[in-house]
Amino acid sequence: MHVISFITQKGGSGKTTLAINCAIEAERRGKRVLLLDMDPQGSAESWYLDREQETPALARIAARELEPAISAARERGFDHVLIDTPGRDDAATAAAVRASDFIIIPCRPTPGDMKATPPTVATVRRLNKQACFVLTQTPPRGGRIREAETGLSMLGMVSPVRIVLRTAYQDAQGAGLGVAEYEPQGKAAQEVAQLWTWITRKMEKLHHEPQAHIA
C-alpha cells in the first residue's frame, strides 16, 4: 500500500483538486483508493457529500487519528491512501509527512507561491521522505513556467506534467466529479492521467532507490 500525501503551506494551490483527481485517476485504473481529509476546510469531504459514487472512499480525520486509519486501510486492502493535508505548517502536516512514502507539493508558477514553498520543503527534509513539486494552476505555456520549473529544481524534484488553469477542474470539483467523470476527453483528464502515470513510476523507481530525495 502507498501512502501519499498533498502538501503545501499556500492556500489556494489546487491542493485538494489534485488530491481527489488523483484518487480517481487511481481508481479508474482498478486501484482501491481512501482518501483522508485533515483539513479544516474540509474540502474534499464537501466534494464527498456532493458525490452520487461511494467511492474513492473518504474520511475525515485529525492528526492523531492518522496512524490508526492508514493501519484500517492497510487491514481492508487499500492499494493508496491520498491525504489532503492542511494549507499550514502544523501537527497535522508533520503527521501526514512522516506518514507518507510519497509527498506531492502543488505548486502555482507565482512568486508568492514560490516564496512559501521553504517551510514544506524544510518538514520534508526533516522527516527524510522523498517529494516532488507539482505546478499547478499553470498557463498553457510561457516563460513563467519555465522560470518556476527553474526555481523549484533547486529545491528538489519537479513533475515534468503541469496541471493548466482550466474550468474542468472547478466544474468537475463543484459537481461531486473528477476531471475524468467530468470530461473524460478533455485536456484537464489528460493531464491528470499523465500525472498519476508520472507519480506512480516515480515511486516504483524511488522504492529501488531509496537516496532520491528531495535536495
Ligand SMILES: Nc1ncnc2c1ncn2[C@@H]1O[C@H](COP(=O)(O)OP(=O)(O)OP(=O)(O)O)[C@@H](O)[C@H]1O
Contents of the next structure:
Amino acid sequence: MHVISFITQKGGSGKTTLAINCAIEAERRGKRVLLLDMDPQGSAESWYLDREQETPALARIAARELEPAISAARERGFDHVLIDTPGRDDAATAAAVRASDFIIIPCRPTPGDMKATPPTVATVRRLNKQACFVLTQTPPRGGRIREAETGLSMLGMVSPVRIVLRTAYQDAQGAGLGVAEYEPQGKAAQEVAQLWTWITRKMEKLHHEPQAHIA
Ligand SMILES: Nc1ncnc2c1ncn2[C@@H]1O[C@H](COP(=O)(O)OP(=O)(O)OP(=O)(O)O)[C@@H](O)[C@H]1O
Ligand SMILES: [Mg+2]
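Can you return the structure of this protein in the form predicted in complex with the ligand rather than the form predicted on its own?
First the chain shown before, then all remaining chains and molecules of the complex.
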C-alpha cells in the first residue's frame, strides 16, 4: 500500500484538486483508494458529499487519528491512501509527512507559492522523505513555467507533467466528480493521467533507490 500526501502551506495552490483527481485516476486503473481529509475546511469531504459514486472511500480525520486510519486501510486491502492536508503548518502536516511514502507539493508558478515551499521542503528533509513539486494552475506554456521549474529544481524534484489552469477542474469538483469522469476526453483528464503515471513510476523507482531523496 502506498501513502501519498499533498502538502504545501500556500492556500489555494491545488492540494485538494490534485488529491481528488489522482484518487479518481488510480481508481480508474483498478486500485482501491482511501482519501483522508485532514483539512478542517473539509473541502475534499464536501466534494465527496456531492458525489453519487461510493468510491473512492473518504474519511475526515484529525492528526491523532492518522496512524489508526492507515493501519485500518492496510487491513482492508486498500492500494493507496491519499492525504489532503490543510494550507498551514500544523500537527496534521507533520503527521502526514511522517506517514507518507511520497509527498506531492503543488505549486503555482507565482512568487507567493514559490516562497511558501521552503517550510514543506524542510519538513520533508527532516523526516527523510521522498517528494516532488507539481506545477499547478499554469498557463498552457511560456517563460513563467520555465522560470518556476528552474527555481523549484534547486529545491528538489519537479514533475515534468504540469497541471494547467482549466475550468474543467472547477466544474468537475463542483459536480462531485474527477476531471476523468467529467470530461473523459478532455485535456485535464489527459494531464492527470500523465501525472499519475509519472508519480507511480517515480515511487516504484525510488522504492528501489531509497537514498534518492528530495535534494
Ligand atoms: N488546474 C486548475 N485549474 C483551474 N482551477 C483550479 C485548478 N486547480 C485548482 N483550481 C481551483 O482553485 C481553487 C483552489 O484549489 P484547491 O482547493 O485544490 O487548493 P488547496 O491547495 O486545496 O487550497 P486550501 O489550502 O484552501 O485547502 C479551487 O477553487 C479549485 O477548483
Ligand atoms: Mg484544500
